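Next up is one chain by itself, shown in structure tokens, the form predicted on its own.
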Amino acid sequence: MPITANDKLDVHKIRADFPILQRRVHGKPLVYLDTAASAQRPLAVIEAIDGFYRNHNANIHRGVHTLSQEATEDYEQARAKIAGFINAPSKLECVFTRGTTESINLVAHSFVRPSLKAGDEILISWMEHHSNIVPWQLLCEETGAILKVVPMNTRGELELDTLAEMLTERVKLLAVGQISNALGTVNPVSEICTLAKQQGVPVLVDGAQATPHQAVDVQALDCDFYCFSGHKMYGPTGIGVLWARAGHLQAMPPYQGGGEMIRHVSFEKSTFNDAPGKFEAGTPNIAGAVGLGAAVDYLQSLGMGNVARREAELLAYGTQKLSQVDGFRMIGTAAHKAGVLSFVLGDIHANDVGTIVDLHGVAIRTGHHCAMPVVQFFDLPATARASLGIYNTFEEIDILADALEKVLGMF
């Protein structure tokens, strides 16, 4: 039976769902603390993809034979599951993409670019992932628009008063991450959307780090666009979703041209499909969509409230435990955080820390985490980052702490 929202998660049963957690690295049990980069996959997702290729593999939508109809049903059922997961008003507002990056680029080129002109402004925050920086930089370079950055404080929290002042009639879009992958900061997206809407500014939310860890309700957030990736939320790589308001999708021109996204083609003119089809050119990642649907089923069987509570307990324990290690300094101390522990260890380079703890079977991320401005803000060359998922345990945090002690013993 599925675990209800009032039950506690049995982490040992959860870990048994993830085959890769049974392996050893350098002779030690794998301690995987890199979920913010890419989560591991439960057996349910692996089996869903395998089952699709074994039993239903065919191209979708236009085929009249049985396999095509089955594949189409699987693909569209996955879309419906995803719509329910984020409380979208309609599954037709959910566009399959290759991931958050493509979703943001789609909005940049199809929603913002057609009307953007010199002197217009796009707002982003200081803590954005590169995928929510570079597309806007390229757009501004092409058009003469101006990219402006909402500042953050030394705790890694956005300065909302400054944001409110920056929301002027020149701003054509505000793009902001719901949770920082580099700091773990949980931004008050609903409040941010309210501020933007008061000035008539549409909002894009990068939800890549939110969908695996907490319940998401795009209607409650009142954003215009919401982007996320399958591989962050225990699903396959190469699949993601753009949710957008129906009115926006109707008005937006196609992002790419080709098969599937058309109604009629002649050498003189082509007419395009309705959304979401007009944004899904070519043969899509059908198995990826099926796998993502299975990941949604898996998370919902656990209960997102349970997931959030469990990870909050892990974060609190990790913060307390790692802070006892000599030289440990947390980077990102916002009042509201998700399960990300970015840190430096004395004057030891983060890459050395990561290399040495790997010898003890511990997988953490080191570097700038595709968020160079964040690391530069703290005047650091890099940080080490332990990021938590539903399969992690308090014992694994203890193993990380012991491994960090061994790093110290080598310098």
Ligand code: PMP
Given for the second form:
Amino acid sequence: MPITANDKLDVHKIRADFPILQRRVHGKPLVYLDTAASAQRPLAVIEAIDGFYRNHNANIHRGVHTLSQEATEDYEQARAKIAGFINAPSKLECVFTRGTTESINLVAHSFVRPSLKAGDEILISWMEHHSNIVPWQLLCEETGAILKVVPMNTRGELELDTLAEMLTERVKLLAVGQISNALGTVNPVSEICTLAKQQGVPVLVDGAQATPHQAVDVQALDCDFYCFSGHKMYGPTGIGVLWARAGHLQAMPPYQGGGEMIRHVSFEKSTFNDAPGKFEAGTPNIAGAVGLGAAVDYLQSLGMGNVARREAELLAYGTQKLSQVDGFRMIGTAAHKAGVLSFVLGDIHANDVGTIVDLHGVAIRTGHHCAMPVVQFFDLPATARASLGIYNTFEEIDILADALEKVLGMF
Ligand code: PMP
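Could you drop in the structure for the form predicted in complex with the named molecule? We only have the form predicted on its own so far.
Expanding to the full complex; the earlier chain stays at the top.
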């Protein structure tokens, strides 16, 4: 089947927006295929952060002076952009965090922990990132609750019938990734939320890998919590978001204590701000929020439908092209996948593959991708992973394929 380029996006124009793509690595043009670990930043994001520090920098919310008011306005405007991006009913439901990991830990401590008892269950899936495993494990160890894992098949697809059976009244939360960073599987999260809702089980969606690749609508998904990170979606590190239903946020106790999250403090007792302030103790990453707002503007200027189509074309091309390399075996062959090509090359260790292709300027990731149970499932020590972003080209996939041929030639 011929693969046609998506004419809605001009990849050369997009590439010009990302200064780092001009770099050379080991004397070769950089081929950046590690977007699932962290995306590169467009000039619009870099300039938004630079502009904030040059022109508006001050602490937020507490100041009467002009800079403080401007900084507050910038920070709150970013929150409103993010709410629009995920179609949240209100920006007050969007809590700024350090990233997906902190968003999940916040839900673990403030939503689940207060009522979790021995024998209760928390349900996750086999393909979760460590950040959607370990917080639940810690809670279970503390309370005697049980962590249950929804199995997957050898293509890397969740077994939905089993999931439905596991959704009993003992389950206090289902936490599931929308897109697997290790396999690229796109989980049917909307269907999963419907199943959970029938049993009255709240759902947390780890959207870290979804927000850069496809349009997200938390109302259409009908989940309870949605977590994501700025740096995966072309924004800064150290900033992320927890979206939660207003009713949950209202009922949840604070996660951390400190400035900003209070209404009144005395030595006898403190009262707390309404959400989202209640969950944003201390001075937040103001410039990070501004940068994330700029990343949202940038993605929306491309159109998330166009982004998803473009990456689907690259994925189809990459799957076809790399499959022609001797000894290439794709790990993760779900019917519905996003831009992740996890693979092994014969019996060559993934770290050797990654090190050698780097000499050709190609950046891929190797290892367990913070999802050790996934590599264990496939009985592998590690995989190599090429992951795609809006700036990647068909030619870059050809360069990876050539580099893999050179790896084969060395063994
Ligand atoms: N979940 C998934 C699916 C991820 O890919 C990642 C990052 N690799 C995380 C969670 C954690 O994100 P962060 O490190 O930004 O908190």
